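Take a look at this single chain, the form predicted alone, given in structure tokens.
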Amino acid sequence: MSALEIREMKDGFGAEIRGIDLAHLSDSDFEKVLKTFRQQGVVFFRDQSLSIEDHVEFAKRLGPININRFFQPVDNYPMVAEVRKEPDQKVNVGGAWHTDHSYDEVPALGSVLVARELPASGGDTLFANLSLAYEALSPGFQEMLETLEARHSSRHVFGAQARYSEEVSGRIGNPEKAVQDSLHPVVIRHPDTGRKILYVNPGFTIGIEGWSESESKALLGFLYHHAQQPQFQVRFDWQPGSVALWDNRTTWHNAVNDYPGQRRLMHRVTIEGTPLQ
């Protein structure tokens, strides 16, 4: 009999799943994890002892693996990206609100992040739920947003002239591959739940299609401020053996950079997505 236990962190967003071993997960427990993941947007696991192979195999149960263009991979494991900050480095990877891969025509489904080395304190990750953020808007505003498309790009973050790319040199590379530009609806529907999602993010969204720069900046600024409100967020405190699985369509995330002089190493495997509707 399964000992699986689900502890919801906030009504409708985020859950800790306890009492299971992700390296030896039964089909029935996997289905429960998958259902919770789809409902909650992000799920967390404690006290895991995943090898790199276990990490990859669990991710493969969720879908095909995305090989990241820019992140430094783990030696001999191109599908596993390092998210690393050394004690002498000041800028961390992912230390601002963003949605991974929104610059791709078919953005990633999500990622599985495993803690490998943690600072003595700090280094939490914030997550925001963009379905809850959308649902809190007025019906008239929702209707207007549903007529819009937004432009997303990788160039200003990972390209050769990008300041961020310089600041995380050695951890992010291949600037010549930062040529992705995409156009996505501002409001999408989740492919599994049908819930509407506000699909713009501060990291990779560069404007509203057909709008001027100043008009785009005004609307996007309002939406970013709205979505960052505490009622749409959960915060995860990493501990040895912690694992996070997030839905990249539903959520933003932000790795808090509050551990100067300490090392933090995470391994990330990203799952391929499906076309947005």
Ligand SMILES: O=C(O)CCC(=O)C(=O)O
Contents of the next structure:
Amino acid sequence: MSALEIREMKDGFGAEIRGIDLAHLSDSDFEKVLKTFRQQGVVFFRDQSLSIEDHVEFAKRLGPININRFFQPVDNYPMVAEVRKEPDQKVNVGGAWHTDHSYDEVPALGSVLVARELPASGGDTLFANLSLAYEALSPGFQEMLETLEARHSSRHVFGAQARYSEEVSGRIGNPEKAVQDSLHPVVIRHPDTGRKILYVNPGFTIGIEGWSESESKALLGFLYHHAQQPQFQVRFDWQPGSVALWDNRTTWHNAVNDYPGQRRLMHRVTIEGTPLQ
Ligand SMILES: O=C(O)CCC(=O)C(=O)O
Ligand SMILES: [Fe+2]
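Please could you give me the other form, the form predicted in complex with the named molecule, since above is the form predicted alone?
In what comes next, the whole complex appears, and the chain from above leads the way.
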């Protein structure tokens, strides 16, 4: 008998899964984790003791690994990205609402983030559910959004002209690889569940295709304001042994930067996605 226990955090968004060891997960428990993950968009685990190898092995059960071209990897583990903030560093990685990899033609499915070193307090991560945000809009407005496409880019964040790498103390590299833009529908369907998702984000979306800059700004500004409402969010307080698995299509995330003078170190493994529809 499995002791797996699922505690939903908000109706339809976010769940803590207890009573399992991710390093020794049976196939039937893995299926339950996968099902919950697809329904909830983000799932959390407590009290794990994953080695770096265990972390990679768990992520591989979800799909092929995507090696992020901008993040510094952990020494000898190219598949594991370091999300590090040192005590003297002011800006953190991911400290504003965004969706990882939306600048790619085929954006990553999601990531498994493992806490390695935490500040005494603070350093939570916020997640927003973009299906809930979409579903709260009026039908006529939803219909209009479904006719649109948006352009996404990595240049303004990871490119040579961007100041982000400097701000995060050189923890981001390879600016010459920040040359891809991609075009995605403003409303996508989740590849596994078919549920509709509002797929624009403040980090990487640069405009609505065919619209002027001011028109784009007005619409995106409204959508961001709408999606950032607390009823679409959950907040995760990291403890030693905590692990998060999020879906990049359904969710945004935002790493709260409220622990000045302290170190925070996370390990991230990212999983390849499938083409968006
Ligand atoms: O450090 C975190 O909580 C998340 C940082 C982030 O944006 C990421 O790992 O993609
Ligand atoms: Fe991120």
